[in-house]
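What follows is one chain in structure tokens, specifically the form predicted on its own.
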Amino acid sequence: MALLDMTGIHKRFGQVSALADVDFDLEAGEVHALVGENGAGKSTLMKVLAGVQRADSGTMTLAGSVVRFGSVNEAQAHGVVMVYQELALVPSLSVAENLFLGKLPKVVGYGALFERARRLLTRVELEVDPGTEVARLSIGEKQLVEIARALAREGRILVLDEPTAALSATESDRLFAIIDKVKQGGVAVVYISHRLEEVFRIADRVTVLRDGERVGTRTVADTSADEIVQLMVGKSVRHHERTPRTTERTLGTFEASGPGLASMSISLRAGEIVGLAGVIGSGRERILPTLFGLGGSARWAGESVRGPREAIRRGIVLVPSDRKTQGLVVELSVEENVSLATLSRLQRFGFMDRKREREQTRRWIDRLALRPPDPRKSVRELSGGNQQKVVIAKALATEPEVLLLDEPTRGVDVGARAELYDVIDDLSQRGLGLVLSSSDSEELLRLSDRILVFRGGRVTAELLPPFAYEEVVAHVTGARQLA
């Protein structure tokens, strides 16, 4: 008998059908991957399981008993714990307080609390002080804190929604080892991911959703990545291949330093894509915000960059790694978000030129294939991948000369990722200079003209094409320094 059996699950939001007659089952001690394009219904199905949302119809059986969770606490009481793609930490509290949030006594003994926290952090091999304020952590460090908090609840079912989206290869390997230990202990894991290499590495079975419907469940050993992709999108997806190019015109040189960063310089030519590689804590995740004037010290073409406003004025714009808190105002519409960085240009005599605003938004909706193509749609109602497209559209609307891309395809599905790769390549052909920071080594290899490797807050290697995946990983993990 299956540990979990969800049958005929339906869920609508207004006139939109998010789930239609979806079946999903889960065995104890297995990793069952749930895949599909953005908006396919993966997160909605798991939110029904986790008590965040109620299904309109359908049944759910857990360990032989029919259940219908009305809240997250009720689901957790039955052993269902979910780690969401959009992190749910309290930035102003410490790591330790976040780990045990909701279970803290009225009088907190911080010595004992920190010791319990250290043991949990050791399980995910995260070396941070339990007293550190969460707001000071990188996005990848926050993700590991979320996973540690889920492990503390010792549930029967652990749902992980895009857990490696902000993790480097090394941190991902660490997570996979943790999942294997959890699985060996009899816990069932639902693994939502857009990265099929991860699915084929750790999953026993994989279920594919498309447009709110289940289109297939396969045993991983009996399927292929090509078959899964075709189930996801209903067609074959063309792999992005960047045409190598060299350019002579130098746009300028960045000079930067700051907390966790040694003094460094990064030159950039017109049409060039410079990739930044490195594990969390290497300094890679700090460099782009620094270049954009968000902390530390930065200079571009010999002049200081004193803040984001000045950076944008000089043709430099950042696509941040955390779209929810740094890139979007989710309560506003697509059109309003795209216009935020260009308000002065869209005004005439102090009033917004609504026609120009609509034309600008429509141009980027079409170029980035935003779904649904509705400029008045609330950003909150979009899938994660389409939210990311809005962030990129807002950046490109400033007509920059230099584009700083921080994890640009985090949480983006296979089809949308290929579209974004085409956009990035097209921007380089138009003469923009791009600096791309990514935890996905394959992404760096596909897009970069050269790759800078960060370790210990400094650039330790510059790699030139033709790139070898193994060579990039060896430098990123420090294997080259040990050789």
Contents of the next structure:
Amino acid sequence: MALLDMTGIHKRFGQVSALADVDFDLEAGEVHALVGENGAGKSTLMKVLAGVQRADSGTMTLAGSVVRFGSVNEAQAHGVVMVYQELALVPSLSVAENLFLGKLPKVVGYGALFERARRLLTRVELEVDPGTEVARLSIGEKQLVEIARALAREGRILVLDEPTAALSATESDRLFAIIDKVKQGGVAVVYISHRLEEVFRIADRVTVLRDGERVGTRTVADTSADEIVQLMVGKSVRHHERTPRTTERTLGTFEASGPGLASMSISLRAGEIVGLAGVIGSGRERILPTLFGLGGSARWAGESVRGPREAIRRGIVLVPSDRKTQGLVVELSVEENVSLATLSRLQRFGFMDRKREREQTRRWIDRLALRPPDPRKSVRELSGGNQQKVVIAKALATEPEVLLLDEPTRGVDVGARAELYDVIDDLSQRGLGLVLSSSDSEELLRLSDRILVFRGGRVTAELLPPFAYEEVVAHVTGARQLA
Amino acid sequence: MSLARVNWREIVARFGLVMALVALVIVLSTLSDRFLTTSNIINVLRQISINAIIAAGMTVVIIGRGIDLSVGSLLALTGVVGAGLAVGGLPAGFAILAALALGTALGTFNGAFVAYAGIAPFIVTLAGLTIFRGAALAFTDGRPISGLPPLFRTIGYGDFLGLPIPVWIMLGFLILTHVILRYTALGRAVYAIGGNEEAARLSGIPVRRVILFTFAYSGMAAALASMVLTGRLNSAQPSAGVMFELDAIAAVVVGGTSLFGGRGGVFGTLIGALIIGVINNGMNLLNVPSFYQQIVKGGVILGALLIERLVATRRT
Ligand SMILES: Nc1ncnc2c1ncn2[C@@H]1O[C@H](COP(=O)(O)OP(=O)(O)OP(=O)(O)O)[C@@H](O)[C@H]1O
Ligand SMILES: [Mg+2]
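I've shown you the form predicted on its own. Could you give me the structure of the form predicted together with the partner chain?
Up next: the whole complex, starting with the chain shown before.
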């Protein structure tokens, strides 16, 4: 008998039907992947399971008895633990406090707490001090803290919503080893990801959602990536091929240094895409914020960049890695978010030019294929991948000369990813210079004209095409050093 | 589609305030036949005008995730300085402009500590509350200033097109505030900062300057309210405006603006001020003793917030 049986789950948000008659089941000790395009309903289905959201109808049977969770605590009491796509840590608290949030003893003995925290962090092999304020962690580090926290809860169902979106190959491998271990212990794992190769590596079964409906469940051994993609998008997705258009014209040179970063310089030519590779803690996650004037010191074309405002004025714009804390004002609409970095251009005598604003928003909604294509929709109500598109639209609306992309496709599905790659490609054709920091090696290989590898806060290798996946990974992990 | 399924949450969230006000008006008009008369309605509007003006400025601050506790004292200080200048011989119009400028400057002083020194708004304006009050008392030696030029009386008691001048000033200031919040880039920036300051900063919005503006604007609002009050009393009192900050904050939150910033607007604040004003007026008409009035008013504020919370919690 299945450990969990969800049948006939319906969930509407106003006019949007997020889930329609969805069935989903879980066996103890299996890894069950959940895939589908942005907005397909993956997160919503799992939020119903975790007690975050209530289904409109449908039943859940857990270990033989019918359950209905009104709150996260109730779900947790039944052993359902979830790591959310939009990370849910308290930025102003320490790593240790976050790890035991809601489970803190009445009197907090910091010695003992830190000791337990350290043990948990070792499990995910994250080397940060438990006293560090979470706000100071990079997105990948936060992700690992979330995973460690979920492990501490020791449930019988562990839901991971895009846990590797900000992790590089090495950290992902570590996570897979951990998943393997909890699975041996009889825990059922739900694994949501847009990276199909991961699904084929660790999952036993895979369920595909499309537009809120379940379109199929397959045993991984009996299916292929092509079939899954077919099910997901209803058509086959073409592979992206990039024609490099790097010119000889130099746009300028970045010089940067800062805490945890040796001083370095990165020169950028018009049309060039420079990829940055490196594991968590390599300095790779720190470099783009530094170039944008957010701490450390940075110079562009000989003059120092003192802050985001100045950077944007000089044609440099950043797509930050953490859309929730750095990218979006979720209270505001799609349009209001897209306009945020171009307010000065969309105004006349201080008044917003609503017509121009609407034109600009529509243009980007079309260009990035935002779903739903509604400028007035509150950003809070978009799926993760579509939220990411809003952040990118906001940056592109400034019509920059240099675009700094920090994990630009975090949480973006295959189809939209191809669209985004097209957009990025197109921008390079138009002579922009792009710096792309990504934990996804495939993405780096596909887009970059050259790849800079970071280790220990410095650039340890510069790779030129044709790239080989193994070579990049070898450099990133330090298996191969610069000769 | 689902016409049959009425979404009460949505309706309460959108029209709840107005519905509450209408319900209140209906109840009071059955309890007292003096309530729903033209003269009483105008009376209510005049009574709320001072609070509504202050609350409009407060709305801007609160949307930007700040708070301004200094408005009552600031009102007293700008009142005595404006009146002092007028009595001292400066033409009344200039004295009023000087008072408004002073209010803006004092608000800027608050804003500078918040935006540039990074001190919490609560603390900064709490300090402002005692400093401005002290300054007002020192300036006047604790005595009221009277013998004002006639312009002040006109502001306090004049009529225009059948409505009292204070009501016109209130409406004008509410509209100005609404236009700033909804139609200007500055207003957009205030919402963005209140919603997510970090994202606003990374989008190149001059966060500090905008925060400075919100406090300056609140200071100006308090000074404007002060001119109306001075006109009503036909004198300036250094002890005026004690606890006015609480009435203003109450109007803002009853009006649905979130204390966590990023949400709300000045239309709600007007309704909030009206609800509080109507309750005060109704209880006066019904001869409710003033001690009980305070209890009822507090209860209404709690009730409004409770309803707002119940409506808001399901928005995960
Ligand atoms: N709180 C909400 N209010 C309104 N609509 C919502 C809300 N949460 C999700 N939706 C809508 O429900 C649908 C499913 O969203 P969901 O987040 O489950 O997608 P997803 O499969 O997790 O996508 P992604 O891969 O982008 O994370 C989307 O159309 C989304 O806009
Ligand atoms: Mg999701």
